[in-house]
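Given next, in structure tokens, is a single chain: the form predicted on its own.
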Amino acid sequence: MLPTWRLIDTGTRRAAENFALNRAILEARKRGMTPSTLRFLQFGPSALLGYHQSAEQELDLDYCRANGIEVQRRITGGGAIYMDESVLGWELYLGKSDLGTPDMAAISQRVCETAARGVSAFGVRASYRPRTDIEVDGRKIAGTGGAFDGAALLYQGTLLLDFDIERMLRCLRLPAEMLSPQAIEGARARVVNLGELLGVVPPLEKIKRRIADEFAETLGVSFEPGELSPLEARLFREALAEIDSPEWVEMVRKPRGGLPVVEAIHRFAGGTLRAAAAYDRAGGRIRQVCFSGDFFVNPPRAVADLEAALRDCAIEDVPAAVARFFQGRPIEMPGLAPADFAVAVTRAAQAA
């Protein structure tokens, strides 16, 4: 008989409730007092800070207020993101031994390949893209990430159904270069929605069923619909009391002026490279960078992937981070060397 895991669908909730549920279910799983679980979830319109971030520095708060977008702080690190009902989230709450390995790279590949098969069941060619993405013909359709907490593992994924990337970009405090019509169109070209591929978004229940079926087959388990246990319900109430408060959201407050947008132009053999960066002077870190200029890169998504790789990077680590990014990647850049990107970013920071 196959092991039975729990399936929970918490629907669309406010961000504070979703994060309180994260904390409650993970804590109960860590204690060994709840079964391994697959959870489906969605957010109301929300601008979500990483645990250590300041809303004043990371978000366009005027835009968020004007558009009814909730501002909330995650219980995990990372950068600011935007979520709403046009994204389907799924989460695995597992024991440390459920996947047979503690190697997060191997876990990510197995989970992403499984989720990709669920998406491909609708007639698209979804595939795993190292390290944590799922793509269709080179365009990102899903992102994932996981972390161990004691004896438990939380692995999360998001599937783009009908996502408006311009709305996401305008929630964030970004260099003006990244909000130009050309930059927005470039961002749209690097991601794709399931609805765009199919002409219509399939019924949510059908999508959830396909993903759950793939996880059940890959992991050798069966899923049984369930609810929160009494322990999880109590932990949820306790977590929500803390998270659903101005004190939680404003836990980290840094002046907006402490994160200037700085720019530099670097001329290389084949043209010019411009770096516009949101730079944390006090911490000496690049929060966000945008590259533009007179250059050719193939595949085009490599520039966006490099920008993502440099988010929250210490300025002294930029040359090494750029070198790691390009190592082993088949990227065409006539006249342009990886070091040129590092030079442009460093010069931008020096301008501060």
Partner chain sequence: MASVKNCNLPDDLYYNVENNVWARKEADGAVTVGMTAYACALAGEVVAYTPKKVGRAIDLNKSCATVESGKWVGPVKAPVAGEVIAINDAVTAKPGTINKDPYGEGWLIKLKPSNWDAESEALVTGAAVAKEFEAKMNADGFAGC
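Switch over from the form predicted on its own to the form predicted in complex with its partner chain, please.
What comes next is one chain alone, with no partners or other molecules.
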């Protein structure tokens, strides 16, 4: 007989409620008072910071206010994202031993690979992309992140159903040129929706069932629909009192200038390569980088994969990370050498 885990679906809620539920269910799981759980969730329009991020650095708060976009802080890591009902959220609450490995990166990989198989069941080819993405032909369809406490963990992810990345870009604090029509097209080319791949968004219930079936099969469990326990409901109310407040949202405050968007244009024999990066000046770390220019790379997805590989990379490690990325990958790029990418990123950081 397979172990029975709980399946809950909390529908569309305010971000503060969704994160208070994160805290409540994780706490109850840590105390051993609740079963391992798969939860589906959705958000009203909201701009969501990673746990350690600062709203001033990451978000265009005037735009969020003017457009009725809730600003909240997750309890999980990673970067700022925009969520609304065009994205499905899914979460696992587990005991640390449930996945058979204590290694956090391996847990991310295992969960992402399983979710990717659930998405692939619709006839698309979704794969895990290190460290925490799910992609289809190099275009991101889901992002993930986690939190742990004691012997329990929460791992959460998104699935883009019918998402317009322009809405997300406008919430983020970006220089005007990164909101140009070309830049927005460039960003659109890096993500993909399930609806776009299939021509139509499948019924939500069907998507949830496929994902749940895949987790059940991979983890060797069966899911039974359930509700929040009285303990979780109480923990939820306590967590909401803390999270649904300006103090929580403003818990981390960093000066705007600490995360400049920097760029450099590197000329190589066959053209130009432009690197635009969000650069954590104090930490000496590339938060995120975006390459563009008149170069040819085949397969084209290699550029997005390289960008993913350089996320959160210390600036002094960029040349080695680039070299590692290209090693053993059959990538054609006439006139362009792997080192050119490292040069462009390093120069961009030096411009900070």
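We call the rigid core whatever largest set of C-alpha positions still superposes within 1.5 Å between the two forms. Positions refer to the first chain, counted from 1. Nothing here was measured: the structure is a model prediction, and the numbers come from that model.
Enquirer: Answer yes if the Cα of residue 156 shifts by 2 angstroms or more between these two forms on a rigid-core superposition, and no otherwise.
Expert: For residue 156, whose C-alpha is compared between these two forms after core superposition, the shift is less than 2 Å.
Enquirer: Once everything's superposed on the core, is residue 195 shifted 2 Å or more at the Cα between these two forms?
Expert: No, residue 195 moves less than 2 Å.
Enquirer: Fitting the rigid core first, would the Cα of residue 245 be found 2 Å or more away between these two forms?
Expert: Yes; that C-alpha moves by at least 2 Å between these two forms.
Enquirer: Please give the CA displacement of residue 316 between these two forms, in Å, after core superposition.
Expert: Residue 316 C-alpha displacement between these two forms, core-aligned: 8.4 Å.
Enquirer: After superposing on the rigid core, how much does the Cα of residue 333 shift between these two forms, in Å?
Expert: With the rigid core fitted, the alpha carbon of residue 333 is displaced 6.9 Å between these two forms.
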